[in-house]
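Listed next as C-alpha cells is one chain, alone, in the form predicted alone.
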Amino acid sequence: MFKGIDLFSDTVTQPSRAMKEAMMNAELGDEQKGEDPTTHALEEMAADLLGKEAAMFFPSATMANEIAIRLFCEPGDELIAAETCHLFFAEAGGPAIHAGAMARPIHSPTGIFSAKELRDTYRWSKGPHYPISKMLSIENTTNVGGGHAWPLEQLDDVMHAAKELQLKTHLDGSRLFNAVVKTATTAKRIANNFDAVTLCLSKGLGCPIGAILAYPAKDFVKVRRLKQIFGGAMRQSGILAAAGIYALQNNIDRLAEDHANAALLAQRMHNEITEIRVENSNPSTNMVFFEWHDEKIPPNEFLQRCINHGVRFSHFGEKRFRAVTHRQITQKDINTVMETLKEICLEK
C-alpha cells in the first residue's frame, strides 16, 4: 500500500468514519433476491437524481458500461465514442469481449466532440455487407482527454444529432458529479437525454465500491439477466450501497474543493517548475495533465522518485503524467508536492 500523497486517481479515496458507520447500521437483505431494502433505496434515489425510471447497484463502473453496451448493441453494431474514452482505453476490449461491438472512434483528444464529428462517423451506407451504427457513449467528465466537463449547450448539440440518428445513447459518468458542479447544474439536467447512465460512486464520492447504471424500466429484466451473466449479483449489498446513499446525500458539494486543489496544483506547476509543462493549466475539474521535460532525468526516473518521495502521478504515455485531487488531498498537500518536485529538480 502506498503511503504518502497519493495522487493517482481518485480512486484511492477512503470512506470517511461517518460512511462506515452508515455501512455498519445498514439494514441488509439478500440483493439476489432482490431483498435487500438499502440496495433498494440507493437505486429509488440514483434513479431519481438522474431522472430515469429504474436504477441497477453494481460492484463497478465497468461492469455497468459493459452492461449498458451489451444492451444495446448486437454482435457487429457499431459503438461510437471518443477515441480516448474509458469504454476503448481502459475496460480490456470489454465491448468486442462482451457485446461483439465495433470500436467506431471520433477522432478527439479532449474526449469532446462536435454533432458534425459524431455525423461524420456515423456510417450512412445501409445494407447487408455493413456493420450498423447502433448506440453511442459520451464521458462526462473525459478522463484521459483531461477531466474535461462537457459544455452544456456543445452537450445539447450532440445528443439532438444522435436521436436524429436513431442511435441508442449511454452516458459514461464515473465522474458525473465533478461535471454537475463545474457547470453549476443537475445530474438530472446533463443525464436527461440518454437512454442509459452511468455512475461511479468510488471515485470523487468516496465509496470503497460500487456503480450505478440507470436505464429504461422496460429493460429490468434484461439488465437483471445481464448482471447475472456478468457474475455481479450479490447477497447482503446492503453495507455497501449504504455507503453510496450516505456519499449521494453528503459528498457532491464538497467535490468543489478537489477542483480548487487542482487550479492551485496546475497553476504552481506552470509558475514554478520549468521542467514540466502543464497541459491544462486551468482545470476543468479535478484533474491535472503534464508533461515533464528534463534531459537528465527521464520520465520513468522522475516518477520514482516522486514515489520514494512519497508523492505519486499516474503515467499516460512516454512524459504524460495526470495528478488527480479528491478528497483525501489537502491544500496543505499541495503544498507539500510543490516542494517536492523543487527538491527533485535540484538532484540532477
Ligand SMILES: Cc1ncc(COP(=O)(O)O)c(C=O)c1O
Second form
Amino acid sequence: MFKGIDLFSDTVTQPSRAMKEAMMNAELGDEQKGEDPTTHALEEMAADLLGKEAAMFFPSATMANEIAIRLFCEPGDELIAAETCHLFFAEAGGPAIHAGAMARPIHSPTGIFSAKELRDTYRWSKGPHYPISKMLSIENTTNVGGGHAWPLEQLDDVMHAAKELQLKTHLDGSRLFNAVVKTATTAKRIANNFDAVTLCLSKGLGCPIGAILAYPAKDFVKVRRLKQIFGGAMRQSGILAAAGIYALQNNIDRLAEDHANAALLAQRMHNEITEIRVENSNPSTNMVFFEWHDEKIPPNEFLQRCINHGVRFSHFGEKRFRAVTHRQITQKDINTVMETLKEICLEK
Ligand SMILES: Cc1ncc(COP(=O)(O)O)c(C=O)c1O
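Could I have the structure of this protein in the form predicted in complex with this ligand, to go alongside the form predicted alone above?
Every chain and every other molecule in the complex is listed next, the one we just looked at coming first.
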C-alpha cells in the first residue's frame, strides 16, 4: 500500500470509520439464495436513484459492464463506444471474450462525441456479410478521455440518435455521481434513456468493493444467471452492500470537494510549473491530466521521483499522467504536491 499522497485513482479510497460501522451492523443472509436483506435494500435504493425497474449488486464495475454487454450482444455484434472508454481500454478484451462482440470505436480522444459521429460510426450496410451494430456504451464521466462530464443536451442528442438507430444503450456510470455533481442534476436525469447502467461504489463514493447494474426487470432471470456464470454471485454480501447504502446516503455531495481540489491542482500546475502542460487547467471533475516535458528528467523517472517524494500519479501514454482527487485528498495535500513538484524541478 502506498503511504504518501495517492493521486493514482479514486479507487484507492479506504472506507471511513462510519462506513465500517454500517458494515458491522448489517443484517446478512445468503445472497445466492436471494436471502440477503441488505443487498436487497441497496438494490432497491439504487434502482430508485437511477430511475430503473431493477438493479443488481456486483463485486466490480468491470463485471457489471461485461454482463451488460453479454445481455445485449450476440457473437459478431458490434459494440459502439468511444475509443478511449474503459470497456475497450482496460477490461482485458472482455467484450470479445464474454460476448464475442466486435469493438466499433468512435474516434474521440475526450470520450465525448456527437450524434453525427455516432451515426457516422453506425454500420448502415445490412445483409449476411455485415456485423450488426447492436449496442452503444457511453462513459460518464469519461476516465482516460479526461474526466469529463457529458453536457446534458449533447447526451440527449446522442441518446435520441441511438434510439432512432435501435441500439441497446448502456451507461458506464462508474463515476456517474461526479457527473451529477458537475452538471447539477440527478442520476435519474442522466440515466433516463439508457437500457442499462453501471454505477461503481468503490471509486469516489468510497466503498471498498461493489458496483450496481441497473437493467430492465424483464431481464432478471438472464442477469441473475450471468452473475452466476461470471462467479459474481455472493453469499453474505450485505456486509459490502451496507457500505454501498452508506455511500449513497452520505458520500455524494462531498464529491464537489474533490472537484475543487482537482481545479486547484490543475490551475497551480498550469501557473507554477513550466515543465508541466496541463490538458485542461479547468478540469470538469476530479481528474487532472498533464504531460511532463523536460529533457533532463524523462517521464518514467519523473514518476519514480514523485513516488520517492511521497506523491503517486498514474501514467498513460509516453508523457501523459493523471492525478485523481478523492475523499482522502485535502487542500493541504494539494499544496504539498505542488511543493514536491517544485523540489523535483530544482533537482535537475
Ligand atoms: C470508467 C470505468 N469503468 C469501469 C471501471 C472498472 O472498475 P473496476 O476496476 O472497479 O471493476 C473503471 C475503473 O477504473 C472505470 O474507470
